[in-house]
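Below, in structure tokens: the form predicted on its own, a single chain.
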Amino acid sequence: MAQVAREMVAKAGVNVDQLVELLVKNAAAELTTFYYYTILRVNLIGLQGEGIKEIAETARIEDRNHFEALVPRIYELGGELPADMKTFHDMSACPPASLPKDPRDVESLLHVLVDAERCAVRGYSQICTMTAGKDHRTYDLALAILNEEIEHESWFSEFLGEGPSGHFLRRGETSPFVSKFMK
């Protein structure tokens, strides 16, 4: 644990235990979303599904990257991941992105995807608000993840016809905002 890091965050007025709890819950959401998006992506078939598969894959890989980027900060602040995977799954900040009853209903799949991204946007916005001007490292990390989650939400919401977002699918690059935390 980086004792000085935890001490400085606490001195800045952040409830470190509450922050660590949020980070762990969001890490759980990222890892479980990676798992559920794997299942969703496999079920994106047919003319409609194939058009969404690449975007779902990018979001899936980036969610895994978000998990990987969060883990060091959790431990730096004196936290840890639960030893039991089921406990970890069940503490997720977001509900499972489970397959809809009819896995061939692409619009229902899109609603699952966009709802998962919207939950993530809310979670990282909360962490940014809590750490802004107080915990620069966690704020920077949460902001980087938030930027990617907003893009994911925009991609899926465009497929639902909710309007243009101005965001484009990344070609050959994943996690442009979070990659600096993964080195």
Second form
Amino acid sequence: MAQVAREMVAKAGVNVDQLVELLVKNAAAELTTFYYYTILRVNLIGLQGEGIKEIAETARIEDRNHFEALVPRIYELGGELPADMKTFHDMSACPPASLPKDPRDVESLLHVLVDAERCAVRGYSQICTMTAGKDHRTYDLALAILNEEIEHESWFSEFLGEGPSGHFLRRGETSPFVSKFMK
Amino acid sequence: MRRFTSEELERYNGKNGRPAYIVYRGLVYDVSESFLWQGGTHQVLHQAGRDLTEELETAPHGPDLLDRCPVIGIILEQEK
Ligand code: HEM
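Here we have the form predicted on its own; I need the corresponding form predicted in complex with the partner chain.
Everything in the complex follows now, all chains and molecules, and the chain you saw is the first one.
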């Protein structure tokens, strides 16, 4: 644990235990999403599905990166991951992004993807609000993740016909915002 | 529709296998089936068995998400 780092956060008025629990729940959401997106990506096939496969893969890898980036902060603040993977799955801040009943229905697959991203956008907005001006390091991390989650949401939303995302697909490296936490 | 007093509502806090009910603007919602309300706790910060009308003001979502959960009753006004 980074004792003084934790002390500074508490002194600034953040309930550190609550914050750590939220970080663990969001880390669980990232890792479980990585898992469920693997199944969704595999099922994105055919004329419609193939076009979405690439961004689903980018979102999948970036969600795993978010998990990797969150873990050090959890331990710095005195938290830990549960020993049991099943416990970790069930405490996720977002519901499982399960494959829809009809896996050939690309639109319902897209809804699963966009819903998962929207849940994440809400979760990191909350962490940013809790930490802004108080816990600078967690804020910086949550904001970096939020930036990527918003882009994921807008990609999938565009495919659903909700309007232009305003973004281009990643060219080259994944996680343009979060990679600085993974060095 | 079932009527609840605040004291009755407190029992439905989702703990020890009890159902989880929450109140928003006088309506009682059953959130027991929600993945996000397991054990009567929502996102670490919110507890079932209570009126959460004010707490929702600071949430990163609006009341529309409550539509995902059934309304099962109303809360009785506190006697003055
Ligand atoms: C800091 C406070 C809160 C946070 C961070 C939070 C976060 C979230 C998130 C991330 C979701 C998933 C949204 C999605 O699928 O896109 C959600 C769903 C929900 N929230 Fe909250 N929320 C908060 C407060 C509240 C309050 C006060 C209430 C009740 C008045 C509430 C009721 C619900 C309900 C009913 C759902 C839907 C559950 C379901 O789909 O099974 N939330 N919340």
